[in-house]
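What follows is one chain in structure tokens, specifically the form predicted alone.
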Amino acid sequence: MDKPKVGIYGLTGCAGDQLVILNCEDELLDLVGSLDIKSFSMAASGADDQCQLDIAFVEGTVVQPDEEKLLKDIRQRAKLLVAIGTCAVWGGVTAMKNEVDPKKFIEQVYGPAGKVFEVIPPQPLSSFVKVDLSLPGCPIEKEQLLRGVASLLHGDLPKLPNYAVCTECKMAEYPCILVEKGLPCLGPITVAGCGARCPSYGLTCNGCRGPVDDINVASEINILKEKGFTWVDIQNRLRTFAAPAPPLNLQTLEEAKNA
């Protein structure tokens, strides 16, 4: 039986999700041995970017017209497209201020020389193509990636957590950062899968995995307001990693604030 043909691609981002794949250490040889990797620029040269793929893994945010074109080409060639990392799934940090013209940011950073850059408002992959599976995280979790690949090799989509980081936190019996310390923890509204890593070190969940389904944003906002945080602080906190997500767009947050 032929190995599945796979491509691993990166758009605008830190390439941290590709590094997670390379850092699979003991599992990396088994992973490479199970797949026919046709393109993985971080790991090897000589990519075959014309072939048909069984699975395409794509990280990063779409911020340029050329990236949109590349993404659509990958989608056309791939039977399955997997968004890896919060940038690909939700837009990430790059998309946190989409209400501001990205050209203004380019001008502030690069001055007149920035005019050579063609930019569009940063968006997740799903704004442009169909995404078959989303693995959030900043970066993705190694174990979730490996389980996902194993499921795909067996012809199934993996079952991902549909509950909040708060649940993982309570199961591990960590002290509540939000209630006990009064810090702006987003564990109640962030999708699980990280094992509540930040709370395990006494740090707040910053929402880097994006929102869980059916989140109660109004409740989170009210708790943070009770703890003395300003609306600007709360809004910036909620929208750092997943601003394009429907539960966290500006209109929804305004409605939640006034609920």
The other form holds:
Amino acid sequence: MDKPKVGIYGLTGCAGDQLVILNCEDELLDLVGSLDIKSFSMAASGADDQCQLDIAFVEGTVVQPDEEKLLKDIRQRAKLLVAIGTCAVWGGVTAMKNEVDPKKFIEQVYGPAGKVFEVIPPQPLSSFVKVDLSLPGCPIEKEQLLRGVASLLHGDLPKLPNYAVCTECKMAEYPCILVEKGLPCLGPITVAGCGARCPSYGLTCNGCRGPVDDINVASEINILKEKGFTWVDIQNRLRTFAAPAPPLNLQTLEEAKNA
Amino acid sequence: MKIVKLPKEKLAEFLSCLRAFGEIHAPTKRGEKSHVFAPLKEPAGIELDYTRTILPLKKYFLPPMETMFNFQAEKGYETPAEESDKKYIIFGVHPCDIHSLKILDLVFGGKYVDGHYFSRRSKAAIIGLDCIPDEFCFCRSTGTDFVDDGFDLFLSDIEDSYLVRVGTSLGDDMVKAADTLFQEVTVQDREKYKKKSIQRGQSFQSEIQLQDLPEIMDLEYESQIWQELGEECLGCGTCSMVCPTCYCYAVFDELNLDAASGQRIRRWDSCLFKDYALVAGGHNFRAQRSSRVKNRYFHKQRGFVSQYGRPSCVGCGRCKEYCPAGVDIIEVVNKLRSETRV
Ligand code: SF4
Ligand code: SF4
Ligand code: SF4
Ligand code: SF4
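Output the form predicted together with its partner chain next; the form predicted alone has already been displayed.
Shown next: the complete complex, the earlier chain at its head.
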């Protein structure tokens, strides 16, 4: 079998997910050995950006019309498109303030110079193209990436956990910081896969992997309200990483709060 | 049953003698308020004044995740490198947790014996320890506040000493190996034990009525209570992970990068997870969270009774203490029973 042709791309993001790929130190040789990498600008020059691809990995959020064009071009050339990282999957931190007109931010940050490029409200890949596999995380988890690639090579989609971070937190037997200390942990509504990385250090889960399927946001809001957090704090916390996710849009949250 | 006495100041010495029988695991502190069973390095690290550990003993015999076998396209199947024959001793196990092991033994020792479970189970000695209940414990209601068997030794605290019940010949060997540390039980010890037993019985703060609960649950199958519970519950899985008798697992394959070899994994699963009752074709038998929470209660308090003659809940209080949403099994049962509701 020919090695699958692969392209690895970054839109607007911190490049952290691409870095995770490069950081697969022990597996890197096996990884590049099993793939025919046609484009990975962060790691090598001489990219072939015209060829047909078996798999495209795309990091980052779409924030410019140019990126939308690039993404659509990648989609057209690729049999499978994998969104890597919470920005690509849910919009990430760039999308946390989409209710404000982006032109305002451009002005504030770049002054008159900002007029040279056009921006649109930051959106995840799925707002523009069909995504075949989503690997969330800020950044993605190396293990999930490798399992994902292995499954794709085999012709399957990987089976990703579809339960909350709390499950992994308890599997690893970390004390619950929400119950013990009343800290605003988002583990109950965040999708697992990181092994409860933050609670393992005694820190709250900030929801960087995005919402779990069948999220009960109303109950999480209730818990945080009972612990004394303000509505503004709660909203900001819930909307840091995945604001475009339907259960976390402002109207849904307002309804959940009053339910 | 043979009963001897171990003065508390001899405990450290006894623990050293026990090392000859295997690696000692005992309750130790984790975080500010929690405890876990972990390998005991120094006798001083032992925390016998604990109420419950985050995870129960199932973690030793049915680990959260394990490789059942490796596979390779040409070679076929291969069990993972033989687990060592290392024996271990789990020290300081409370009665509810011993009962939970008896329940797991029943389940995994049924018609199709689970070799993975028993290969580990047979290597572990259990040394029990009595306890004083806190507000979450309701083991008196579930009949699991005391054990007659299921341990090699069982220690009961009588102020300055432990009364040590010998449950198995292995336990007897342990006592014999530390012969000089033990003393005979005196009349005063006996009186102290009885006094303590009464005190302990009076210190239960929580109870549920289990008699006719299965019938009540059948009658309340369509109750609004399950809807309300589904709204409160986050489906986070915590209660299932920490429950000593939640034993569901998922089995799946993980592939290596060569896409021709991999591992068959088993990992804890829970009926609270969205995908638990999802079948081929996309139908989900329990798509609603409320139906999933209901299932957990029904299996513990209703289904298990039909199958094994007793509920699988041992009243350890873990699900209540660790639930982020404060879902309280006692409250649920009381609500189901309450007559004032229309
Ligand atoms: S610490 Fe956070 S992730 Fe862990 S069980 Fe508690 S709420 Fe869940
Ligand atoms: S615990 Fe939460 S914030 Fe931390 S890595 Fe996992 S999902 Fe992200
Ligand atoms: S611990 Fe509580 S919130 Fe989490 S699944 Fe169990 S009942 Fe629901
Ligand atoms: S249902 Fe709750 S109280 Fe009963 S055994 Fe499980 S964790 Fe303990």
